[in-house]
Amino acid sequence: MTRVAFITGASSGIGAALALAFAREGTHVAAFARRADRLRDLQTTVAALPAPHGDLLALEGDVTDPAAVANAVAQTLAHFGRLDIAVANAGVGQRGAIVEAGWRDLETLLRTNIDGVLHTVRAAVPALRQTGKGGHVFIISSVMYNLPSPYAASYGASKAFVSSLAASLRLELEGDGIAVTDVLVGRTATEFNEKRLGAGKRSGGGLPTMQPETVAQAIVQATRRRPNRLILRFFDRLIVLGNILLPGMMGRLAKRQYQ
């Protein structure tokens, strides 16, 4: 039976790369995002892949709308007949001091990065249970999840939330045979920086950057290993470890990057 993956934030960056990676290896993909034109382009790209490949269902909608996410999952089941993998990928960034930041920016970040993940999980898990044991939830977090992040505090806090959620959800779903993987992503070359909310949009240099295809391939491989946590690079492991052992120093380094 061909596997089916539901991916949010699939119109660009890691989400689009993941949709292509899954389709290339034969998994059907339900690609959910706000930008219908990008989804149509992605659908065309998937259709042109060398056979055999998975099919792509384009689903326009916003993860901040629980009804839209629930409807997208229902359309996925109606079209493909099952759901095996759910990837809560949609997210936005924000820079700027917490006190001076515009509330609309903060609210958009919280509704996307936190509410969007909750809506995705709550809509997808019942569908994964219908398929039976072997389902898999991926929550896209960040190596910043445990990093003091001055001038990027709202983003870091949102990733702390979803990583904590992943740890608890994993225990809730173990009886269903559904794996939950917390993906701690380091700096990646996507539109994320340009789309970041807030006035402080400068990105400090000097940090190694990976391609979204690297992240996507690691997630596809992780569907077979089913790890609790996925960190892609040794450098990113050092960041996470430094955040634990030397949080003050790491926070000051982050301040230089994000201010």
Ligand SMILES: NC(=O)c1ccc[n+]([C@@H]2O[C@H](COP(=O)([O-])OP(=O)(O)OC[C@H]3O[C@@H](n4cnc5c(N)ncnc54)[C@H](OP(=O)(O)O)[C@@H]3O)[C@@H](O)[C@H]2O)c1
Contents of the next structure:
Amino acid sequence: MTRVAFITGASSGIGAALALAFAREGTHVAAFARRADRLRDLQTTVAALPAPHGDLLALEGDVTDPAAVANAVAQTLAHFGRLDIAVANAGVGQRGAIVEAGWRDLETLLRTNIDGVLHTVRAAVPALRQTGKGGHVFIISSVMYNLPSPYAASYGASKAFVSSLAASLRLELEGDGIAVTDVLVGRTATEFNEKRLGAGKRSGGGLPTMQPETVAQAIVQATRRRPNRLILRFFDRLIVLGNILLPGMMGRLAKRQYQ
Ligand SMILES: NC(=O)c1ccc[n+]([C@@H]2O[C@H](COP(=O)([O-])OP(=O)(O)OC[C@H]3O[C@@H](n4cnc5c(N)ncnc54)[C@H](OP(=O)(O)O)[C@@H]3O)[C@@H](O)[C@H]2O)c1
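Given the form predicted alone above, I would also like to look at the protein as it appears in the form predicted in complex with the named molecule.
Okay, now the whole complex, with that chain kicking things off.
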């Protein structure tokens, strides 16, 4: 039986690379995002892959709208007949002091990075259960999830929320045979930085940067190993460990980076 993956934020960056990687290895993809033109381009790219490949269903919608996400999952089931993998990937960044940041930016960040993940999980899990044991939820978090992040505090806190959610969700779903993988992504070359909300677009000068295809490949492989947590590089492991052992020092380094 061909596997089916539902991916939010599939119109660019990690989500688009993941949609392609899944389709290339024969998994059908339901690709959800607001930019329908980008999804159509992705559909054309997938259709041109060497056979055999998975198909791509383009689903235009906003992850902050629970009805739109539920409707997209229903369309996925109607089209492909099953759901095996759900990837809560859509997200935005934001920079600026906690007090001075515009509320509109903060609200967009919270509604997208927190509500969007909740809407995705709440819509997808019943469909995964319906398919049977072996389902998989991926939560796309960040190595910033446990980093004191002055001037990027709400973004860091939004990733702390989803990583915490992943740890609890895993226990809630273990009886269903559904795995939950918390993906702690490090700096990746996508549109993320240029689209970031709030102050200053400068970012990460000198930090090692991955390609979205590297993240995508690791996630595809993780559908077989089913790890609780996925950290791709040694550098990213160092950040996560440093945040545990030396949070004060890491916070000061982050302040220099983000201010
Ligand atoms: N790039 C990095 O360095 C990095 C590091 C750590 C974690 N991450 C995480 O990786 C994830 C993917 O980001 P990326 O780097 O691939 O950035 P990206 O290229 O900007 O992709 C973000 C995706 O989210 C979608 N999205 C944003 N708001 C949405 C909304 N309201 N409804 C539906 N879709 C929405 C965008 O699609 P539309 O605009 O078409 O809706 C786009 O497809 C995010 O959760 C991000 O926090 C990225």
